[in-house]
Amino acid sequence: MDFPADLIRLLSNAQSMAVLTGAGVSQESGLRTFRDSQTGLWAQYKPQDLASPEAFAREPKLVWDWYAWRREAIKGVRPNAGHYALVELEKRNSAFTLITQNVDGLHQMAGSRQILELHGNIQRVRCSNCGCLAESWDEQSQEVPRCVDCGGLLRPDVVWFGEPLPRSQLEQAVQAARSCGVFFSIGTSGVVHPAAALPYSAHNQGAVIVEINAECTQLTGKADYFLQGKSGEILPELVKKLADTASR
């Protein structure tokens, strides 16, 4: 892919960078999106029946089993070239923040370090009562496992419909967006708030916006650079171009 020369110069000299990733990045690893994974037994349920506090209060075992099934499905999934390219991009920038809407943990698996998980992580489990993270639990149990500290039911450490995002993670994401020189929006539809507002916050503070997506989004018109295609193909090429430029 031919990248604009001014974009390469900009990224080569960037002092700070923030990246927002969405489901499109994980899809390239073969991971189904939340709704796409509602197949077979799960196809009969609405998303709110499987991912809301009300659903868990009503049928905790149903919700627990759904997330246990999803955790099992993720076990065979591995990061793709886009994930690894972001690791390399982080190594090139001392001020770098990766903000993700994904809950699969693939960024961590690839080796990214400065990560803000806006929607939680499906690999973690916490108590629905006291909020403590569970170090281990019985995946084979016929009942919903309980917290060893208070006896409350365990639940996935993800943000459900109707729940606020973790305050600390969101505040750090907003700060990263407002203070960065370059903001990447990668593989996200740009319609899920408050994450969708982050690139606009960056834009309003003078950051250069780079969007990488298979299709145009509501953000595309505001982006300074729109690189259309798969992030697993574009990002590795971009990182290689930056490395080649630096070695000259």
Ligand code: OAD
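Given the form predicted on its own above, produce the structure of the same protein in the form predicted in complex with the named molecule.
The next block holds one chain only.
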């Protein structure tokens, strides 16, 4: 891709960066994005109808099994070139915050350090009653496993529709968005709040907005730069271009 020269100049001199990622970043690792259709057994359900406290109260086993299926799908999945490029971008910037809506843990696996997980992590499981994290559970159980301390039903440690985001993570994300010089929105449809508001907060504080997405989104019209395509291709090219520019 031919990057605009002024974008490369801007990124080379940027003092601080915040990056918001969504499911599109993991698409090239083989994980389906949220708004893609589901497969097989799960094709009849919308994720929005399973990822909610109401669904869990109504049919805990159904919701538990869906997450067990997703945990299984993530096993063996590896970060892609886009995840690794973000690790490099972090190394180049002392003030760098990675904000992710993804629960797959691939940014950590790639080696990113400063990560705010706004929607939790699917590999963690906690008690729906007392909140304590479970160290182990029986994945083969016919029933939803229960907390060893209080007997409450276990659930994934992710944020469901209608639930608040982890407060400290959200506060840090808002702070990063408001104080950064450049804000990247990558592989997210930008329709789920409050994460979707972060680029606008950054824009209102004067940050340059760079969007990388396979398709246009609601943010595209506001973005200073829209790089259309796959993040697993564009990000490595961008990081290489920055490295080449720096070594000249």
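Whichever C-alpha set is largest while still superposing within 1.5 Å between the two forms counts as the rigid core. Numbering follows the first chain given and starts at 1. Predicted, not measured: the structure shown is a model, and the values here were computed from it.
**Student:** C-alpha of Cys150: shift of 2 angstroms or more between these two forms, rigid core aligned?
**Tutor:** Superposed on the core, Cys150 moves its C-alpha 2 Å or more between these two forms.
**Student:** Is Trp137 among the residues whose Cα moves by 2 Å or more between these two forms after superposition of the rigid core?
**Tutor:** Yes: Trp137 shifts by at least 2 Å between these two forms.
**Student:** I need the CA movement of Asp65 between these two forms once the rigid core is aligned, reported in Å.
**Tutor:** That residue's C-alpha is offset by 2.9 Å.
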